[in-house]
Amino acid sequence: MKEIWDALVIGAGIGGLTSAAYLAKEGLRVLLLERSPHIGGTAYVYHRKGFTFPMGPLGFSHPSLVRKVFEELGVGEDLKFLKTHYRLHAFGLDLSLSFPFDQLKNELSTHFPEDAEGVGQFFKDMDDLIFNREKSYVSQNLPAFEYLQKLIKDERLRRLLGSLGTRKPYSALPLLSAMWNLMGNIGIWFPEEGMESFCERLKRAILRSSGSRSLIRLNKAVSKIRVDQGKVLGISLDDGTGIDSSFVISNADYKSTFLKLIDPKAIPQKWYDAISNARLTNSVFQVCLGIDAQKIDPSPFKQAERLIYRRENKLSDERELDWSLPRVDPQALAAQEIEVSLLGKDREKENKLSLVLRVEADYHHFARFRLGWRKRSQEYQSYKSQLAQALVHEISSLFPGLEKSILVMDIATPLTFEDQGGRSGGAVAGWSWDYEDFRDGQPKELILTPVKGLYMAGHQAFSALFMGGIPTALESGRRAAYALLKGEGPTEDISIPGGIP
C-alpha cells in the first residue's frame, strides 16, 4: 500500500529543508527524503579524530536575508554571525580583499600607481552596475576580460579585479560586480554556531511546526519521480517503495532531477536538450588538515581567515594545467590558486586548528577513477594523496613547520562532492559563470518546471548565485514552497543559462 503525502521534498540540503519548513508551517503533511545519513547536503560538517571539517560552504552573504528566513520560520533566536575576511598572498602582494570599495581603491592605487586612474574607474563602474544598473553606461554584455584589457595595464591587477584572486577574468560584468558587492560591501559571514547549525535550525522548524505530521527520512534514495501526462504522481525509492503525492519539490540539481530521476519521454525535448547542454561551474580538490597549533605559526591568519595564495612567478612563465592527461603533475596543481581557510579558532586553547585547502579541479579528470556511488579504483587513493602532499608542501612557505604539525589529513576530489553532496559533476557553484554561458544582468528564477506539481529548490533554482550559495538556497526553498501553495506552474519558459545554442 502506497503512502500519500501533501508534498514530497527530495534532498535535505538547505533548499529542501527550507521548503519543507515553510510547507510544514502552513500545516501541510510533508515527507523529506535524503539519500545520505545526515541532513544539510554539503552545508554540513564531518569529524575526524577530534577535528571538524566542512563538506562545502565556508561562509555566506546577505545576512539580513538569512536572518529573515530563520525568523519567519520561528527559529531565529540568538543567531550570531561573524564576518569572514579575505586576504591575497600572490603577485608579490599581501593585501585585504574585504575592504569597502573606497579603501580597496586607495590600497590598490598605492600598489599599482600607473593604474590608479583605471582602478578608480573600475570601482565607479562596479558601483553603477550594483546600484544604478538600468542607467549605467557600462555595457552589461561586455566580458570582464575585454573591459579590463582596455582599462588596466598590469596583468596582475587585471586578474585580481577580474576574478577577486589570481585567475584570468572569465565572467560578464554584472556577475563580476555582484561578486565584488558581496566581498566589499555586504561581506562574507559565518554562523557563530557553525554552518551545520543552519541545517539543525531548519530541521527543528520542520518538526516543531508539524508535530508528527511531517517527517525527515535519512538513508532514503529516490530512484524515480513518477510523471504521467505532464503531472507528478509521486516518487519511487531505490528499494521499490512507492510514495504518492501531487506535489514534489526537488532539491537535487537540475541534471540529476531531469536526466536521472524523470523518464525523458515525460518532459519536453527542448527542456531535456537545454539541461543536457548547460554547463556547470568547475569543482574543487580539497585537503582538510587537523593541525597541532603549537608546531606552526598561524600569524598569516591574524588579519584574515581566508587566504588567496599563489606561488610567486612571472606570468609569462605560467603553465596551464592540462586536465586531459591521465595524471597531472602535482607541482603544476600546486602552482595554481589555492584558497587556504582557517576553521576552529575557538579551539586554539586546545592547540588544535583546522585548515582547509582548495584548488579548482576538473571533474572529468577524476571520473576515470569512479566505479560507482562511493566506489573508486585502486589507484585513486595514492594519486589524490600525491596531489594533496604537493599542496601542503606549497603552502608551507606561509606556515613553516606545517608538514610536521599535521595530525589528521582528509582529501576530497570532485567525485566526493558529487557523491556526498549530490552535485552533478561535483560542481560547487551551480550553473557556469563563464561569459559564454551567462551574460544576463539579472538572475532568472528557475523554480517552475514543465511538469505540473514539480518545483525546484537549491542553488540551481536561480540562473546565477548573485546572492551567494546559502542565501540563494534559502530563498529558493521559500519561493518553491509558496509556488506549491499557490499551485503555480507548469511553465514552458526555459531560462537555463547556456542550455540553448
Ligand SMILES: Cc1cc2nc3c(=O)[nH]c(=O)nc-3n(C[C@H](O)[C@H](O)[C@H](O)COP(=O)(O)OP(=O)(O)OC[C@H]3O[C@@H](n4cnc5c(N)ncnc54)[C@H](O)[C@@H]3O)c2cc1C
Second form
Amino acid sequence: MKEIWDALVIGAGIGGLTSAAYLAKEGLRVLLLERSPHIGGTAYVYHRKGFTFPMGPLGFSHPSLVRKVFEELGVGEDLKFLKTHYRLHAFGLDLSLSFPFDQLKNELSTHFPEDAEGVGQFFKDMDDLIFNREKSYVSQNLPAFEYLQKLIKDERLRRLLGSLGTRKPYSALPLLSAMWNLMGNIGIWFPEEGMESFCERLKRAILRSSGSRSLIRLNKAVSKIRVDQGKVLGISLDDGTGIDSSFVISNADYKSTFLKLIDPKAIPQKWYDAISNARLTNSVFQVCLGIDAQKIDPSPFKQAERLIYRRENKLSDERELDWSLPRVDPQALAAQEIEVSLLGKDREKENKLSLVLRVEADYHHFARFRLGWRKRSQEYQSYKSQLAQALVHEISSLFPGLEKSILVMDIATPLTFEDQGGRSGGAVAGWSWDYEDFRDGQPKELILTPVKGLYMAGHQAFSALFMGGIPTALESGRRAAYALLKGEGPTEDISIPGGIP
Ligand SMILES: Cc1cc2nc3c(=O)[nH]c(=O)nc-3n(C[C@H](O)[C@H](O)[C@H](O)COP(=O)(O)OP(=O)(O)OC[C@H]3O[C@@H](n4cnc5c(N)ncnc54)[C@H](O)[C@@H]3O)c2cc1C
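Following the display of the form predicted alone, present the structure of the form predicted together with this ligand.
The complete assembly is shown below, putting the previous chain first.
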C-alpha cells in the first residue's frame, strides 16, 4: 500500500528542517528526504581525531529571531549564545571590527586622521540607511565603491569600510549597511552547544511534534520533482522510487530545483531563464587544522575568535588572482584576504584547538578536477595540498610554530561545498551580492514558485541575506511552511537578483 504524505521536504539543511518542524507541529505528516548521510546541509559539522570542523557557518546574527523560532517549535530550552568577535589584522592595523559604530568611528579616526570627517559621515550614512531609510539623503542606488571613492582618501580605509575587510567594495549601499548592522549593532553569535545543536533541535521538533507520523530519511537523493499541468504531484528518488504528495518544499537551492529536478517545460520560460542567468556569490577554499595547543601561542585570539588577515603589501603591488589559469600560484592565493577562525575555545584545556582558514575561491577553476559526484582527477589532491600549505605558511606569521603543531589537516574546495554541502557552484552566500546584480533596499521573499504546491525554503528563498545566512534559512523555512498551510501560490513574479536581463 502506498504511504500518504501531507507534504514532502527535499533537503535537511536549516531551511528544510525548519519547514518540516513547523508542518509537523501543525499535525501534518511530513517526509523529509536528504541526499547526504547526515542532516544539517552546510550547517553540518564533522569530527576528525577529536577535532570538530565546520562545513559552513561559524556564527549567526539576529539571535532574537533565532531564539523565537526554536521557542515556537518547543525546542528553545537552555539556548545560550556566545558573542563572536572579529578583528582585522591587515594594512598595518590590529583593530576590532565588532565595536558599536561610535567606538569604531573613534578608532578609525585615530588611525586615519586625514579621513576622520569622512569616517564620521560614513557611519552616519550607515545609521540612516539602517534606521531611517526613507529620510536618508544618501543615494541608495550608488555603488559602495563610487560612494567611498568620493568620501575617503585612503584606499585601505575605503576597502575596510566597503567590505568589512580588505577587499575592494563590491556591493550596493543598502546591503553594505545591513552587513555593518550585523557586525556592529546586532552582533555575530555562536551557540554554546555548537552549530550542530541547531540541527539536532530542529530534528527533535520534527520527530517529537508528530510522534511517529513524520520521518527523516537520509541517503535519499531526489532526482525529480513531478509536475503535471502546473501542479506538483510528488517526487522521484534516484533509485526510481516515486513518492506522491500535492505539496513539496524544496530546500535544494534554486539552480538545483529548477534546472535539474524539474522538467523545463513545466515552468515558464522567463522563470527558467532568470534562474539560469542569475549569478551566485563566490565559493571558498578552506583549510581546517587540528592543532596541538601547546606548540603555538594562541594570543592573537585573545580579543577575537575571527581574524581577517591580509599579508602586509603595498596595495600598488597587489595582483588579482587569475582563476582562468589551470593552476594559481599558491603564494598569490596566500596573499589574498584570509579569514582565520578559532573553533571550540574550551578544547584549549585538552590542548586541542580547531583552526579554520578560508580564502575566496572560484568554482570554475576547481571544476576542471571534477569527474563526477565526489570524484576528482588525480592531480586534485596534490594541488589542493600545495594551496593549503601556502595558506598555513602565511598564517604562521600570526602563529609562529603553526606548521609544526598540526595534528590533523582537512582541505575543502568549492567542489566539496558543491557535493557535500549541496550548493550549486559551491556558493557560500546565495545570490550574488555584487552591485550589478542587487541594489534593493530590502530583501524580497522568494518562497512561492510558478508550480502549484511547490515552495522554496533556505538561504536562497530571500533575494539577499540582510539577516545573515542562518536566520534567513530559519525564517524562510517558517514562511514556506505557513505559505503551504495557507495554500498560497503559485506565482510567476520573478525577483531573482540579476536574473532579468
Ligand atoms: C563555507 C560557508 C560558510 C558559511 N558561513 C556562514 C556564517 O558564518 N553564518 C551564516 O549565518 N551562514 C553561513 N553560511 C550559510 C549557511 O550555511 C546557511 O545560511 C544555512 O546553513 C543554509 O541553510 P539552507 O537551508 O539554505 O540549506 P543548505 O545548507 O544549503 O542545505 C541544503 C540541503 O539540501 C540537500 N539537497 C540538495 N539537493 C538535494 C536532493 N536532490 N535530494 C535530497 N537532498 C538534497 C543538501 O544535501 C543539503 O543538506 C555559510 C555557508 C558556507 C558554505
